[in-house]
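Just one chain follows, in the form predicted on its own, and it is written as structure tokens.
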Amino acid sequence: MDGTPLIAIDNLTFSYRESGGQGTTREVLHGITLDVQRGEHVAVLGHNGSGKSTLAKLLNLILEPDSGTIRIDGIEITDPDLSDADILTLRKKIGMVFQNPDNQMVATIAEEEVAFGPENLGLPSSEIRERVDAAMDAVGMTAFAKKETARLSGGQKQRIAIAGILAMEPECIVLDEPTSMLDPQGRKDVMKVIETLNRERGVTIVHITHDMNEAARAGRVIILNDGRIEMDGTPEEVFSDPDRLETLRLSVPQCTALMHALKKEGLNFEGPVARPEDCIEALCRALGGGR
């Protein structure tokens, strides 16, 4: 590895055209500069309208920036002289999973949905079969291969959507609030898939979310505020200041809020307290019970 970031964003701006505004625009990203390294698991937080989803769509050129650059694996995808073939090649490195899985499903059978991307790459049938089987297994959906997508639960559909992207073998998956429409079990299942892909397969994850508990599972948390990067650090660093987060119209994970409340009552803790398992260990140590 040469140390080149997988994703390098420099001074990125983007504006939406106001409806009925006779050409007026509204800038929603103001000079974003950001690097994402290979193998990172990054959560991106922010209040509604902060620019999270816009940033996600820019990473794969679903939207095109007004100014600034995006480099994928050292190559500038925002270069106007880049050929369509080059852009397609680079886009394959970044897979997108959206909030509503129904919006990206095109097939009626689960395994056919997963096969859609590899088929469009023109791969041999034998390789498509291998990729589909491996992707279905990775998200725990092998038993549902022949099921109609319309009969799957929300969580199962989202796992099939992730499998469809995984079958394209991207280096990075960008997930735009993939659990916001799911029930608790569905959220748990999808988060387990995300963490497994990152930790065991080395897939780079950029997870756009509004859920603080999900963000605490990442290795790095970035907070956008009105189109600018407000905070960037580990979950422990970002969630260490609940008062500051409140000014950004955000909260902290539930377990972290509990630990901060207990600290105010005089109970002292050592170590990180962003994840439930960390909080349990810290609480046991503070109460003298070990683990």
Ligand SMILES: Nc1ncnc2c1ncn2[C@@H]1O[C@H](COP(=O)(O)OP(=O)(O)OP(=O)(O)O)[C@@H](O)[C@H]1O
Contents of the next structure:
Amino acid sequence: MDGTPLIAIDNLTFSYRESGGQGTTREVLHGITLDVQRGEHVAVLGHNGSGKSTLAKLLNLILEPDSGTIRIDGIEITDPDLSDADILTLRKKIGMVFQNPDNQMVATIAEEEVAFGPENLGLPSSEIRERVDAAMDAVGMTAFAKKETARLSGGQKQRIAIAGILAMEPECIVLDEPTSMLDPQGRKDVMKVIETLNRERGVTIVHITHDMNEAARAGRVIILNDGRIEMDGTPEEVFSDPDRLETLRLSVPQCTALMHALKKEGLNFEGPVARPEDCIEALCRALGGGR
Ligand SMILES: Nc1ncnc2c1ncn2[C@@H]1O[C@H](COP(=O)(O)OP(=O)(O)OP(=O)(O)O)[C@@H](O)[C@H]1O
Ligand SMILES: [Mg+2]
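Form predicted on its own done; form predicted together with this ligand now:
First the chain shown before, then all remaining chains and molecules of the complex.
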């Protein structure tokens, strides 16, 4: 299947039924066309109500589109006659992590939580053990294996939720604002896990976020605006025009804003930057110090 995008979305539209209305519907995604290649780390940005979570739910078979198609690794998930075997294959290929870890926890003990998915796959217990240990290790939660999930911090719970998805050995993880309920350290820990999974294990990441600094860590940033794709490019490309982002009710990462402000003051930089490490590099060069 080389060359086939892992996710291929073609002209996807989706409407919600209006509550109380007599069969009235409101279209919230208007013809989304988008490919995600294996191994990509994509951030999805967009103001409240722009359609990000709706798109995530369509990817995870929670919602069905009005028209258009989604293919995951060549399997058309939007096919109404999708077989149970295909659904199982898809559930293994693509995992979802939501905003509130409390809503996705099913077990009382951390390692039981992580084992839940592989147990449902009917795997032999020795393999479940191996997968759970590997997943706990990957998110840095081995020491918490026997702890009650209720006693974990938000960031620790979110890492357990990610481990539960990892134990299914998915090719892709879609995360819908996984850090928005966490404190700064919890956010950092979860971001580190996301980046390591992508870089070291080649897991494809689709990360929905409102945090521009987190989005800047992705290889590609997609901006949704009122149910349409408005921008799609590297963080440097997408964040190069702060005024345009403002019209989309978004902002730029802090270091991009700093560089723009310094440019206005006459300091000369080469290109836009989106990540702190690139900002330091550019500043050192501009100030003539080198590194
Ligand atoms: N269950 C629902 N029934 C009806 N309309 C809905 C439902 N869920 C979402 N919507 C509407 O669909 C649109 C897209 O919502 P969605 O939740 O996908 O946006 P979002 O980009 O995830 O927003 P946020 O940043 O606030 O999470 C919004 O106008 C929202 O009001
Ligand atoms: Mg949302």
